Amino acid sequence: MNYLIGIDLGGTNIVCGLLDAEGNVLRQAKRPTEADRGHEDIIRRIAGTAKELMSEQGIDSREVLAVGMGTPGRVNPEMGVSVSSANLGWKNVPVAALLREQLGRPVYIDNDVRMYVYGEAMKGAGAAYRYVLGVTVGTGIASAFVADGRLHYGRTFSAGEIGHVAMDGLTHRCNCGKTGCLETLVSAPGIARYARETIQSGRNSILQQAFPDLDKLTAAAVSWAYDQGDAVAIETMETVGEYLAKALAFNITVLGPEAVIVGGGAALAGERLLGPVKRRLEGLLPNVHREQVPIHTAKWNDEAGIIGSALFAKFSAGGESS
C-alpha cells in the first residue's frame, strides 16, 4: 500500500499528516512553527515529525509515494521554491530540495491557500464538481480555482490574490502597502475592526460590555453578538458579506465555477456571513450563473491543507489526483 505525507505550514503552526493513497488522514501532528529559528530548523523539524508519524504507523519511508506541502506566500511550484513569505521571513528558499534531502522521497510544494482549496475540491465540499472556486477568509483572504483536478496559476503563479484588489469604499491601508484592499474588511481582523469602529462612532452594542478594551474584540465575538441580535454585529456581517459578494461576482463571472467553497477561520461564521453573500449575489450575477453556483462551507476546515498537499503531491508524482 502506498502512503502520502501532507504538510500545512503556517506562521504559527506546522500540521503534518500521514494519509493513505486516497487522501484519508491516518495520523496527524501539530508543532509550533517558531519561524524565528530559520528555514533550515523548520524543515528539519517537519522531516522529524513526518518520520515520527511513519514510525507510529509502522511504515517504511519507501512506502511513501510522495510528500506535499503548502506554505504561505509566493511559491514557484515548478521549482519547489518559496519565493517570498512575510509570515516566515523566507526568500528564495529551495524547500522541496531541502525536504527531499531529509526524507528521501519526492517532495512538491505550493501556496497554502491553493493546497487548502485543492483538498476541498478533490475530497471535500467540492468533490462532486469539475470546476471549483475556493476562498479562504482568515487573517486575510485569498482564492484558488480548480478545473478538472488541475489548479490555475496564471503567468506568475499568483492567480487568486483577491485580497489585494482595491475596492471602492474601503479606505484602510493594507499590509501590502496599498489602500482599500478587500482583505482590510473581508478578514478576521477586518470584521473585528469594522465592529470596533462602528461602536467608537457612537453606536451601542453588547460587545461594549463584553470587551471594555475594544482592541481585544475578535471576529468570533462578532458572531456571538450576531446570535444575540446585536445591531452592530448584524450590520458588520451584512457589510462584510456585501463586499465578499462583489469579489465573488467578478470571479464567478470570469471563471464560471460550478460551486464556490468558503473556508478559513472567519468562515466559521457560517450563514451569518454567507447569508448576506448569497442575497447580494442575486443582484450581481448574470442570469446564467444566478441559480447554478451553490456556495458551500468547507468540509475539512482543519484538515483541508494536509489533504490537498498530499493529493497534489500524488498528482505531481504521476499518480491520479483521486
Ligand code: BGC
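All values derive from a computational prediction rather than experimental measurement. Rigid core (definition): largest C-alpha set, two forms, superposition within 1.5 Å. Residue numbers count along the first chain shown, from 1. Compared with the form predicted in complex with the named molecule:
The listed residues are C181, V95, M237, E303, and the one at the hinge between rigid parts moving between these two forms turns out to be E303. After fitting the larger rigid piece on its C-alpha atoms, the remaining smaller piece is found rotated by 15 degrees between these two forms.
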The other form holds:
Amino acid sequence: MNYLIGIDLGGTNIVCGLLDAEGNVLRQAKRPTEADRGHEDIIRRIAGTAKELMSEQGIDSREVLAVGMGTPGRVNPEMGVSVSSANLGWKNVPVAALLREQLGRPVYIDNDVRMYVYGEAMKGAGAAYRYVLGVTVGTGIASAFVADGRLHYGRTFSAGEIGHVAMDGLTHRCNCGKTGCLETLVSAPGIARYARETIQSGRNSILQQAFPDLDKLTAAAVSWAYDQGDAVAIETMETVGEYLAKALAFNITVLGPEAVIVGGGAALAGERLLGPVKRRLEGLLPNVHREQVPIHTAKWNDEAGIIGSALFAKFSAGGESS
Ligand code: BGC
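Would you generate the structure of this protein in the form predicted in complex with the named molecule, following the form predicted alone above?
Below is the entire complex, every chain and molecule, led by the chain shown above.
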C-alpha cells in the first residue's frame, strides 16, 4: 500500500495523479473535463486515466491505499456525494461509490477548492503556518480554511462558498441561478467577459486585433495584453482585484489566518491581479491584520488539488496526512 491516487476535477480540466504515500507526485495527466458529457462519462474517463497512470508506473491497484478527489460545488464528504454543482450540472451524484466500483479501492471526495487548499497548507505555500486561508480563482471561485492541519467545513459542508455571495455593482446572472455573484466577475470567464464588455462599450484594446471574434477572448489573453500596457486589460485586473480584495477582507478579518494563498488561474496572473488585491486590502483591512498577513501564490498550482486530495484520502482511510 505504497501509493495514493489524487484527482482534481475542475469545471475546465481534470488533473489525475499517482502519488507516493507521502503525497509526492510520481505521475500525472491533465485532460479536459467536457462537463456536457455528463457524470458517468466523466467518472469513466477519470477511472481510465487513473488506470493508465498505474500501469505506466507498473503497479497494481491493490498497492493503492486510497483514492481522493476534489469536485466543484457542494459535496457531502461523509456520504461521498456531490450534492450540487452548477458548473458541472450535477445533482446528488454518488461520485465515491461510482469511482470505487471502477477502481476497486476506497474513494473519498470533497470540494475541489478545499482539497487544493489542503494540499497547499500541508505541503505547499502554507506549510509553515498554522492558520491558512486559501482561495482559488478558476472556472469558479471558493475559499477554504485550514487550522492546525484540519479543514473547516461549517454547516452542510458549505463553508467557503464565497463565489456565490451577491456583490454590489455586479449584475450578471450566475450559473447558480442568482444575480451578481462574486464569481460572475472574479473567475476566469468573469475576467474574459469584463474585458470583452469594456471593448464592446467602445474602448480600444490590442485584444480587438488579437481576437476578431471577441467571444474567444480568454483570461490568459487579458494577462498578455496587460503586459503590453493595454488600458482595458489593466482596468480589468484592477476591477477584478478590487472585488477579490473585498471578499478577502472579510474572510481574513473573521478567520485570522497567518497567510493567504491564492491559486488557480489567478495564480498564473500573478502580480497582475495580486498587485491590485494587495493595494486594495491595505485600505480595507483593520490595522491589526494589515501588516501580518502575507499573500502567497500557490506553490503547486495544478498539482495542489491532487496532492490535497491524495493526503485527504490517506487521512480518511486512517493514515496520518503528514
Ligand atoms: C463552486 C465551488 C467550487 C468553485 C471552484 C464555485 O462555483 O460553488 O463549490 O469550489 O466554484 O470550482
